[in-house]
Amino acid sequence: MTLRLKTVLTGTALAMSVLATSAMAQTELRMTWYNDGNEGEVMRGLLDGFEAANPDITVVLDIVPYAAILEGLPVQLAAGQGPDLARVTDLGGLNEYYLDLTPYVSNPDYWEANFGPFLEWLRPTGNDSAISGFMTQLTVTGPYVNRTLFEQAGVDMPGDGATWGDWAAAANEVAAALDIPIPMAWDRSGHRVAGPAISMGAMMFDADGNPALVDQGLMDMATMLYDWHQDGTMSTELWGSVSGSTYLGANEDFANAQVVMYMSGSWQIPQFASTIGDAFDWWAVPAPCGPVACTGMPGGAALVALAGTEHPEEVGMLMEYLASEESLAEFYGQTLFIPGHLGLAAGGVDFATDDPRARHALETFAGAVPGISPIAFDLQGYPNNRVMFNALISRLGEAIVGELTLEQAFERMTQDVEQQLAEQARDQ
């Protein structure tokens, strides 16, 4: 009896030891994520598949507001308290915190072949080999219009080669005919303004490649935006409701048919397909033209591995799984995102939509990629582009609400960029 009890107790202790060892071996990874549409749900499905194949690893998907990515994540990373992975849009600005995955993936050549041009956006200056992540989506900025309102108002939409002035006039005509409160709205974002400014002739850099934000092209575009806010083409209440470099979108106003024309980008497609559906014809149109180009800005969001992780091998396993052609075909197809994977872009993605508006928008934005200005690509790849974007939007915003004159705003933009770059140089 005593022997049997001893045997049972020994067996129980052994089982508990095994369970404790198993629990200790469990690795938890945390991924900080934001949503434009349904991509968090799709990503969770992929993570479930990874966990099933790797039962010793769990992945917690922390979904946060986009503002937390722009403002909170950099603070976390600087304090050494960041997650293992994060979805980011300030691609080059945070690269000091990225993990080089090269030692932790089985086939670096696959990454170079399929993500090569975009890997450069993530790399620190002077580094031509680091693999830090992949694009969860390639985005292109550009406008949407409420085509139903144009039809109801009996106003023809401007055609190919139309300028921003042409579109502003048409949007005002529609708004006046139907009593629509906002003829035109733009995301309050320096990135959104940059493409039209380049179309107007902005160079963004001097002959030596140094940032040179304010020139005639940028001033022409900024003056146009300022004038639109003064004459009612754009609503001062939107941009004027926040200050500094704070981002503000007008997607809800557009979805509620309060806006005739909305300058945003391709990432809105899945959201509009869900929130608007067939309530009205939301229609993507090519980027309006300036005297130099008809360009938007490229960009997008990347899922990056972070150097502060305590589990680089497991992070490498997860990233390799998510970056596979099979996983990304499902991700892009379900989220209605333009592929940031060259193989899938060439071969095509089976997008999970029968919505003709969504399909047209995907074709419109994908078709815009070959026409994007080289200056726009250079600006997107510049590690300190956030400094330029923030200076542009914060000072232009102050001029729009009457806190500065336009001339003062342009002076402050230049001073802001110079000061922040100098501070960064001192800190290095």
Second form
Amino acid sequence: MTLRLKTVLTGTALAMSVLATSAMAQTELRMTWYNDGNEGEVMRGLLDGFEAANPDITVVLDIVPYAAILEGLPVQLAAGQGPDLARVTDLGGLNEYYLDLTPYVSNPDYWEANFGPFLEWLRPTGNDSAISGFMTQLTVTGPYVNRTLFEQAGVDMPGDGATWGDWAAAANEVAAALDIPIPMAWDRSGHRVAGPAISMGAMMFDADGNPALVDQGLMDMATMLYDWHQDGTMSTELWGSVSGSTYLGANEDFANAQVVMYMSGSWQIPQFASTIGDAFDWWAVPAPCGPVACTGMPGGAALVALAGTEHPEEVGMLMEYLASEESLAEFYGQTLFIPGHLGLAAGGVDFATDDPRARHALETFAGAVPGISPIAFDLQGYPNNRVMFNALISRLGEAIVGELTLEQAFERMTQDVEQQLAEQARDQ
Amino acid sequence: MVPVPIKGAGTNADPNRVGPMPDTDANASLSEKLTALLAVPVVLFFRLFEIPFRAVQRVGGIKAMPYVFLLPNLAFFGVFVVLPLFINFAFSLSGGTNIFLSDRVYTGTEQYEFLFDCANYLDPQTCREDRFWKAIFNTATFVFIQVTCLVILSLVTALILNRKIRARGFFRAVFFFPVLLSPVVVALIWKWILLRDGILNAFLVSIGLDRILFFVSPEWAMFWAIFVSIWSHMGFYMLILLAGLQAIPPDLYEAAEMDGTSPERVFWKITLPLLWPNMLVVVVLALIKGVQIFDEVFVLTGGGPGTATQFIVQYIYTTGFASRVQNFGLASAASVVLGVVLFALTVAQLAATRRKDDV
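Alternate state requested, the form predicted in complex with its partner chain (shown: the form predicted alone):
Up next: the whole complex, starting with the chain shown before.
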């Protein structure tokens, strides 16, 4: 071998080892994310800031449809092929896969102080100290009305303390006066029904804390919804046109002024601010009342760290950066989400909107938080709440289209919950 | 192995050449040499295979060579079809929510017992797992109507397009075109047509009729599920029947014409009997495809209203993946039941093919 060849080979080997070392030093974190509005863009901006401060860490933001979070992510996690972080809404249902960040964050007390009540939603039963993530948004369910239609029809909007019956009557009056096709629409979601059902007296759990979906309160609310579909207050097109627990929203119909009153939640605010804007007065109103309460359901999405990560320290650094008051003030402000950070909730967030409708909606939903029933909080914190929500919506849907009587639907709801929990219990 | 000769390489005289000869021999020779030069790496690449294949042939003899060539495909088929079949069966004998078989609880035939726990099999409401039986009945209804209509319409279309009509090639392409589309695209297009504010309702309103909410009525939803399925698959079956029609010797028709046979008699006594082997294949293939229906109906109706268009594959998907408690055991048991039905249909297809070969 000539000297020149030896020199070339040695040089190449050195260059390759340097390249390999620098490639090894670069840590890549993957975050699975879904979007309701512009939060993906805002998150990307924050991640860019983090990457600039930590040039050896790259964060890939995988934006997926919401259905992939509900159906695909659990399978990925069970197979040990999940991302490092994910934005989830089944907060307690996935808690076995969460990473406890306590050893990786510098100030666990900050997390307890600012995210305490929500950390409990993420913790496995019996664990009262794990820190697994923070709420990217706190949500509250509640209705919106098209106030412009009320004004045009000359109908007064029911005031504080109005019941669901009062609102249904008023929405029907407006729809009849202006020939609006859908007086009232609800998201096809068990979570949406749960708040009003609790207002009607549903307890959701028995005295021992076991799930007990069907009781008089729930039957009263379900019967009311069933009757509204029969008398035309609600369109069967939304709840009756799909099967099982499939989610369907009426946000597009509401934005097209085809709906007088729409039961959904605070996460629609940024979307309505951009799609409706000032085309009409979309107005959030307090949760209507039942005989027991006037409550919506709390909820939201959390960004969680996942135990399958190979880089827990880097994940801890990233979570600490994202959960800082400064980052979250920017995030909530830009996305128009109700803060899931107690400090920011108390101090106020400077929301990036001049839209009075959006500001009013944010105030209405944030103002509803103190009035939320404790049962609603317990239900939200129950890891298997989606089993109950899915049984409720799928069987009620079958009753609405005439496949089951209401009595059969109630019986099947109870059986569905029992069967699914029994299947899950086989693992223990 | 003998390398494939490169056409035109190394020779100036191509006896198959059609059209004018090149201006000069020098030009032709240069371009052919260039082609041959470019082909060298390809030839060398394929010659590389000769070394291992010669070795294998030396060891196993010429008779082993077909199996050597089949091996990659067999391995692929084994890993992705046969192995999952056994894994699926093992899952159907287990319970719980764990995804790895080793972590799952053995339950014996419990999942099957749960599926078949019925007071009256003809009334899904009396069954413990009512949705499974509704899916079975829906699938049976769908398959019966869809396959009947599909075969008749494909036959009629093939008969028409086998005649010497104007723009025959264009119409053949038109009927075949939907086969090329993705089922999801087909379903989305039809969904937009059929929605409350879709094109069809706009048309109905424009001629003074009332809007129809197609996806709210169980009958309409099933009708459109069947219609869209026929629309998108008919071209494929039409093509098989068209090939069969063209294989019928024309002299039979000439003889019948000379005898003054009526067209109806020609159809029943010549066309249909000679087309029968193709018809059988079409029927069995359509049956298998019909039982497997999922994607396009899932996008079109979502299985609704209620469970009116929820078919067996959607039931399996929902039970295994879309529920909060992902019940892989029950979904696998339902898959095994579906597999048994498909196996029966496949046996029928094989029998039909054998009969065709015998004809």
